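A single chain, nothing else alongside it, follows as structure tokens in the form predicted alone.
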Amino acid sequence: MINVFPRESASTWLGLIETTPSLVFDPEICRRQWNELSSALPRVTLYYAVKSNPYPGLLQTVANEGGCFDVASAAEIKMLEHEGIHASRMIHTHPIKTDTEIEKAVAAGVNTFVVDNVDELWKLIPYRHSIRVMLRLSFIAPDAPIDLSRKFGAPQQDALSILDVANDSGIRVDGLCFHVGSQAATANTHADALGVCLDLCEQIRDEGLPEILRIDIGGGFPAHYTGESVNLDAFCHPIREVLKRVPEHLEILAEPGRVISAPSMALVCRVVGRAKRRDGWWFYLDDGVYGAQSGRLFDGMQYRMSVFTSSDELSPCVFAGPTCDSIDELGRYPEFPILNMNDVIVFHEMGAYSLASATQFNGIAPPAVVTRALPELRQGYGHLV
């Protein structure tokens, strides 16, 4: 969705920043998302996925809400330690780890790890007396555009055999976990997978294997890139129905990332170049796919835009980033105002997998980040699709 505003209206955004491109972080929106998801998932302990966005202000906001953290590397552990967050609030959920990575995490005080295959178990044997382990299973959500059960996750039919090997090796596997995929359209697969895990808990007990004490339902909770707000209470309803089956002694965890981070940031850019070419006008912005907009390549994301221009003449156009690389393209539109130099573009829902994956390609620095309240969105005088 694209909204067009008068050029002078950009002052509302430019007044928040010192330079473009800049990401604007709003801690109040982060808090709101955290609390809405917490209310929608009673009895579920939330572990924020640091990989989604490791901005210190965001980490501190989650910490201040009493949140816990899902890490996937020793570097992420250090980021949290730098913010004064103790390792007791962290779980390490990367299913594949180097020996050095495990050693550093254990030394930092992290005591929960994830495996999804027998070979990964061998790496944990030296630490078996001081750690807890969760077995990750594969569940694929057909309505999640980003599949996270192809690269990771044991087949469900292999669960008992892996748990048997772990038990024989003296490794304490007391949890099951899964991740159905990112940006899921519904929570139906979350609910189905939780139900399967509950049934598996009974099978594990019947086999005489150590009891399962926790189930981690992963992430996948969506952000509203299309402009339509996600009702998290309604989205999580299928999960809550299955939670009614959960015994009192069984802890339920979740790993929200995008749903917390995406709405909390907006990206403010300028047109730094333009040229009329065979396929229409090309507008070059001071941020692109090597900066905060890598999600266009990795996740197929299309971000909502607010365009501030005095132009009313329309033409086919292409948006591109600032690097000297042809892949740095941001979208093509059959009809768009012919923008002028220094016109401002604001991209919304930019907090997830943007700052985290930004690069220094061509020596161009990622966007700066400032902490400010985001302006309330208004409807423009036109909509373009």
Ligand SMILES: Cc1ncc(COP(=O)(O)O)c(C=O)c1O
Contents of the next structure:
Amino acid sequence: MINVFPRESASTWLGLIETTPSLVFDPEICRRQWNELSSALPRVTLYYAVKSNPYPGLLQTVANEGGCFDVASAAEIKMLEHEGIHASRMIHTHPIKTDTEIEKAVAAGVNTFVVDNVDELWKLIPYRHSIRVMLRLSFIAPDAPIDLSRKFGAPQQDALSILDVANDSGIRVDGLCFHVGSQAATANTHADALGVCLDLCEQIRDEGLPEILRIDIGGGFPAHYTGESVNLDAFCHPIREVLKRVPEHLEILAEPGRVISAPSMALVCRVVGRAKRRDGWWFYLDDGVYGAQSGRLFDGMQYRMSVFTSSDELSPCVFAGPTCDSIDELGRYPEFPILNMNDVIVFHEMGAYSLASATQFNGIAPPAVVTRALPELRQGYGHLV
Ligand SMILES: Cc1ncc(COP(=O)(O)O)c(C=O)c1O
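The form predicted together with the named molecule is what I need now, so please give it after the form predicted alone.
Okay, now the whole complex, with that chain kicking things off.
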């Protein structure tokens, strides 16, 4: 969705930042998302997925709400420690880790790890007296555009045999976990997978294997990329229905990333070059897919845009990022105002998997980040392209 606003009103955004491109982080939105999801998932302990956005201000905001953290590496543990967050509030959920990574995480005090195969279990043997392990199973949500169960997750039918090996090796696997895929349209697969895990807990007990004490339902909670707010309470309803079956002693965890980070940041860019070419006007912005917009390539994302320009002449146009690579293209539009140099573009819901995967390609630095309240965009102020 694209809204066009008069050029002068860009000052509302430019007044917040020192330079473009900049990401603007709004702690209030982060808090609102955290609290909405917490209320929608009573009795579920939320572990924020640091990989979705490790900006220190965001980590602090989640920590101040009493949140816990899901980490994938020793570097993420260090970032959290730097913010004064203790390892007792972290779980390490990467299913494949080097020995060095495990050693560093254990040394830092992290005591929960994830495996999805027997070879990964062997790596944990040296630490078996001090750690707890969760077995990741594969459940794929057909309505989640970003798959996370092709690369990771044991097939459900392999669960008992992996748990048998763990038991024989003296490794305490007392948890089950899954990730149904990112940006799920419904929580139906979360709910079904939780139900399957509850049934599996009974089979595990019947087999005489150590009891499962926690189930981690992963991430996948959606952000509102279209600007329409997602009702997290309604989204989580199917999960709450299955939660009614969960026995008292069983702890339930979740690892939300995108739903917390995406709405918390907007990206302010500028037109730094333009050229009329065979296929229309090309507008070159100061951020692209090698910067904060890699989600366009990795996740097929299209971000909501506000364009600030005094132009009203329309033409076919192409948006591109600042690098010399032609893959660094951001979108083609059959009719778009012919922008001028320094016109401002704001991309919304830009906090997830943006800063976290931004590169220095071509020597171009990722966007700066500032903490400010995001301006309210008044309805009906511009027009829709
Ligand atoms: C293990 C794990 N947990 C949590 C997340 C966060 O997922 P989402 O951003 O969809 O909430 C991811 C995303 O890649 C992940 O790999």
